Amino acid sequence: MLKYESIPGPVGIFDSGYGGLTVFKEIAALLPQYDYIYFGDNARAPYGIRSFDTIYKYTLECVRHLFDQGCHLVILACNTASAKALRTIQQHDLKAFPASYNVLGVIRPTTEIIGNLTSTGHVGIMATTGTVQSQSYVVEIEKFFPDVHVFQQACPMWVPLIENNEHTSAGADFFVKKYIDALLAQSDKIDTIVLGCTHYPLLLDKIREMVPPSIKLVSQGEIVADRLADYLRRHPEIETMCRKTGQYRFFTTETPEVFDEKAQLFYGKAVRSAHFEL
């Protein structure tokens, strides 16, 4: 690991499937200027049905992979990882690095900031079962808004739906409407939801069709990237081992023909992906 301290590389992006594209997206668009690889652990999703031992398992070797492909940040743009994987290697394996290493979640930046957003002082939580048993939103926006009153509901179907390309379906319309009835039946002060799910995003217009128009409805990828933009201001010695030549780079777990076929839904524009054995 050493070998890479003082030279500097991309930024790396890691997702347990295609969901971190619209993150990356986002970021992208933002910071164009930066050296990027994207790597998704697509053969061994989903991980919001596995256990903690495993997901923390699982993402530690996939950081310890960005990191040898000589990445000194890497963004976990996974609800999942983040929740159940990113406060142990923050405080226990990331010290067998140097200091310019460090790994960051998506779902602080969104605590930071979601009280501001609600007038209420109520705010729905959308994500997978595993961020749902997690409580990392509702541990974290205590620490920054101990006065909001938050309320979860899991989505299981909503991953297969997207990943299935059955999202735009009228069959899907059952799953989305159920998943929010279910949501706004806990308050009706709701006036702000987080999707805090990757993939969400992509259910954006059928969610909006279905909640009061006063409802907020909040997509972590700007969030996430602007926090990311604000954290390089303020960390120099880290943002100098950023590589910035504009390349972009993705390699999955999973058979690149097959990676490449559904990130193009995630990311909106093609993508050439490369192979990785873990």
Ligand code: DGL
Second form
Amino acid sequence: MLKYESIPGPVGIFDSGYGGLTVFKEIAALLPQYDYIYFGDNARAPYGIRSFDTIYKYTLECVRHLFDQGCHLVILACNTASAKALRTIQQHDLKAFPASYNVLGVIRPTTEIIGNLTSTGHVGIMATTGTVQSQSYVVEIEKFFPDVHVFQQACPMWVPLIENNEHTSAGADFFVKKYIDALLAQSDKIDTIVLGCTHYPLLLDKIREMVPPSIKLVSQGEIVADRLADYLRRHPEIETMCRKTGQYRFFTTETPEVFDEKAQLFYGKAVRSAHFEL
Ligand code: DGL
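Compare with the form predicted on its own: the form predicted in complex with the named molecule:
Below is the whole assembly, all chains and molecules, this chain first.
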């Protein structure tokens, strides 16, 4: 355990690939002072279609790798990893690490506030198949807002459309509308929709055109950033372990050139990454 010492390190931001950059963008905007390592497991993405066991195994491996790089705090900026791996990592694997190590996800920050945004109490969740199957949003929202009704829709075609930069094309309209219609058919009282996948903020404009104007669309980046700032205020023992020199580094399990080319779409500016071998 000597390796895991009390030396401040970067905050780790983990995602299956590029999508977590939409979350990291907002974290860096709100908390620019910290050092960050963004780590995308692009070589094994997408996670959204994989089994519980596989996602848990991959995510744990990546979290350990970030701890080995000096991170004390790791954010799973991936809904699928948050849904299928976070609880087991928090309850089981973190026990082997000192108390200054922690892993947080993106689902809880969203579910903590979602009941305050809906007036009808009918909330829609659009996410990957894996996240929907995990029932994580349903279970978490029930804890904070037991009166809220949750309706879910898996959108398996959206990640490939976005990763192939086809999400603004006319051809994308069919699949965007298909899943929105399927969600809204479950309840005519839905007034709030959570974009419960890191990629979906890129579809925001198109989704906006296809839903009634009264429906609120909720992207997670700003919520996660805000809740992280609050968490760091409440946990000085972790905050002091987050180094503050404003250095941001990007790593991928894929070829860096491929990562850098697509990353801009999600991060909004150019990125220079390096390869991580697991
Ligand atoms: N990052 C994933 C999520 O937020 C989407 C991409 C994937 O399926 O790997 O669920």
